[in-house]
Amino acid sequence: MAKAATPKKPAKRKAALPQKTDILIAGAGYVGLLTAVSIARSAPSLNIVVVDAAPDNVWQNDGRASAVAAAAVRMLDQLDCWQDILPHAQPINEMVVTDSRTNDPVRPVFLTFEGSIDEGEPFARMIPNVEMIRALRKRCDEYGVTIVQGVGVTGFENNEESQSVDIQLGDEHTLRAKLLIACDGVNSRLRDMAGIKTVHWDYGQAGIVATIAHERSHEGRAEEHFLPAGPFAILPLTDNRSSIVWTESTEKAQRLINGDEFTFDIELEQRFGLKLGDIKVETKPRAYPLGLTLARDFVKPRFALAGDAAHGIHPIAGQGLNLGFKDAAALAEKVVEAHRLGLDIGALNVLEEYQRWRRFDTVQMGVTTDILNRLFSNDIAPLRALRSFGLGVVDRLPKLKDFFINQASGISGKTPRLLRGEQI
């Protein structure tokens, strides 16, 4: 595949601030820096600052794993990130989806999927995030990126006599950008200081988070049990283990991980189960807020929202990664479209381009989400006789499944550039 031009030196992380810069990224998450990589990948002559307020290496304490779709491995492999990932992956060979009781003895098969799109590519694959971000990180040194942890933004207002937005941080700096992009997360600050409203609803769910070791191979299957209070998921991890997703009730989620460890594992095992042999909890639970959040607007004036403070959507797809993937590619291919035409890469006609790419797709997944909880997580017995069915005659229907895989995967529809595996 072809190659960028060369990258420009290498910037230090603690160096200062400038006065001016073509890109401000708020949030060095994986959304954020995956929008400075492929922005700098593809037009090296733009200047990108990222900052964070989070403390410098704190992003490695993060235990989490995320299923990322093939397009985003596509993605990954175009800015030279995956061959550093592929050593820590792990393919999803099989998705088996149950619907049960927690205390029923058999969980009966509904619907089976097979894991791959191609040969020798599976659609999706399950990835420490640290290690995705270890990444991300060492291509933002390659391309010249500046990374400054500690330091938030903390307001901007926008300047249209010089063509720019004067941006605020918290060490009391002040940094002149042609472009702010807010990927600070769900609850973000910088999409309320923008005065952009969203629409927001609280599952009263929580999702615990924790990698769990087992004697036996999980041989690349993840399973999704619907249960009563909401789908736990058991996703693949390499060297026997698996990552899960385990959807409570708020209270309950909260009393689960403050509570003693022989509760917890009496639990986990009743809903993971012993098919793997002895399981032993390797990393420390935690609880996540579960709710639905979409931004009314994308973007402002010199202003753009990507990733989770775009949007949150429950993870019962397991898409919420793969939106910001999506955002990430779009976002930077109309940046650089436009800057390669002399075009102001702040400009709002310029900006609603990619609003208008991301937005429908992005409420779609969220009203599809929505519509999934709201039908598989309770016990009520019409529900689960409908549900049941509709599953069981999707297991039936080869072409309809391997359509859920295609969007799961997400090579279909329009989809920009990198996600295709292309060069901006």
Second form
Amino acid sequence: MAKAATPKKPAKRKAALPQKTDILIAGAGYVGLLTAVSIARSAPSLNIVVVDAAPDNVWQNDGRASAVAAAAVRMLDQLDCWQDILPHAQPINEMVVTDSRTNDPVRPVFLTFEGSIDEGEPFARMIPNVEMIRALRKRCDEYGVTIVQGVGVTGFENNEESQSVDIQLGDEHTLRAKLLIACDGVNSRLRDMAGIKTVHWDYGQAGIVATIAHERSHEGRAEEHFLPAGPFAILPLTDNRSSIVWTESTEKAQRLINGDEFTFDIELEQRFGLKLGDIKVETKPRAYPLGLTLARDFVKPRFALAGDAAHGIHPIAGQGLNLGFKDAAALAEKVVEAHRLGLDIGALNVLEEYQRWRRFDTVQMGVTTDILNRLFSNDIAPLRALRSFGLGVVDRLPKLKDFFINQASGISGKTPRLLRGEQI
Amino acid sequence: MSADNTTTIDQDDVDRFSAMAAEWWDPAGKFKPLHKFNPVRLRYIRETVTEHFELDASQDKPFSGLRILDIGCGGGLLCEPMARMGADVVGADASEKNIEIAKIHAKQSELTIDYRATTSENLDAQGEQFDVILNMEVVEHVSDVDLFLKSCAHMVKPGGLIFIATINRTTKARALAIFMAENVLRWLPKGTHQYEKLVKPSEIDAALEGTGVSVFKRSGVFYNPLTDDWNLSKDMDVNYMVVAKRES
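Form predicted on its own done; form predicted in complex with the partner chain now:
Following is the full complex, with the preceding chain placed first.
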């Protein structure tokens, strides 16, 4: 097995941009940084630059938290990031799923995902985004990955003469690379620049995200209530706090976050319940539009999409982040493998292997979450009966439940090495 | 190049490949099957060479210090990876046009490779010596396998290796590697391979006899249509690779 690279001397964060690099990653979110760290660790001779259009303080003020499955934790551990994140992580030991009208006094419990993956390994953990990004940036520094904030890609063009891609950064700077990786989110501008079309539809829903402080301990329990407007999820954070993802129609969500606090609190209490005692909204609630966006292609010569830039899915099953981890792990594995064999890392046949690996899984997950959302986000009596029956059956069949748990923890299918906790 | 009688070049084959040379480097073009096939043979070469010469496989450039000859290098599909792995590479091809294409591409890739439009017999006559000689998908295109392999073997340094990859002369190979690949799947232009010119593993052993170089490793390479990729296998009936060494 290949040994991990000894870290190079730290790179200056505000380092001047070079004229040339092997890989340019656009977007310094978790997918971009994971890809950078995964490649840099196993192929230390490859130069990697990460640029992000946002100023440096934006990531530091991200108040959101993410559910990270067991496989993703193994990857973070393999990348030496986990020890930095662990103190801030809240294990999810139990997951309760219910289906009800908003004002039902007691919600029927249909599914209790209590399963662990290995002894003592919870199937998911909630971690603050800012801590994950901080840990990944630290590793980037150690591995000599240059991160430049406040600089975006404004154009790019393949250069046959030099077997590379010429990338326009901001106003004046041009950088030549072998491979350009776009991790610039669901509204990816690079995807448009590459001429890659998407399949897209809007759910007419928005997800309200906020951190809630409560009196009593959540005991590591996550809850997802399928309400007529869409799922309402409560996800445990450290100390007596939880993160909520609250789906409403776009219009109502806007009204709620822009309206007075009193109305918001009442509506929240009705959904959150009082079993954890008094609740208090800790961060200003924000609403994110929900839609399904699938890129028709994930790759072009010298160009690859990863994370939400390739696929924005409904958060109903909490799978968006796990798909992003899988993309980063699979793309890094293919790039490192090609590099070891002396192949051109930006060649289309190398990138097509990544696309082939990831696209089926992505489309499957996109369609599954879409069906779940359509099935659950309504109050049609026959459908309520059907899904009650469906969830009840799932709860009684251990094998099927295991399948759901395995999907939820992201360890099924042909798994990239990093997600199995192995080196590339 | 002088037209002497001891050449192993088959002029018809040279002309055919020259016509296609410009397409060498298009992974979706005429040489797509070769691009698809490349990773499995590169992995095989990398693993065999690092193991044999006790090199550090975790290094980015494990082949540093090795002098490698790729005979019948075409557009340089193997030479460039060898150079990226750190080797000092000589690429030889009988086609001037292939060599021109390979030179242009190496320059674009910023790699230094010594490309020569010449034959193994000429290189041998010049007294060239190599740590590793690659003979990949070539022997089925030469007119005199025996003479060709003897000249290659002569250039292997003591302790050095020679890789030979080709297609076996079996009914199965005729059905899969010729009929399927050329007429059904259209991977290769018709007439790329002639059944009579395919080479059996025993014929390679026979050609190397008395050269001091002998085969010590054999593998089949098989295409899986379900996953659309190539894998090593024990079945040497169609595509196969052998490695021979000269004792140090």
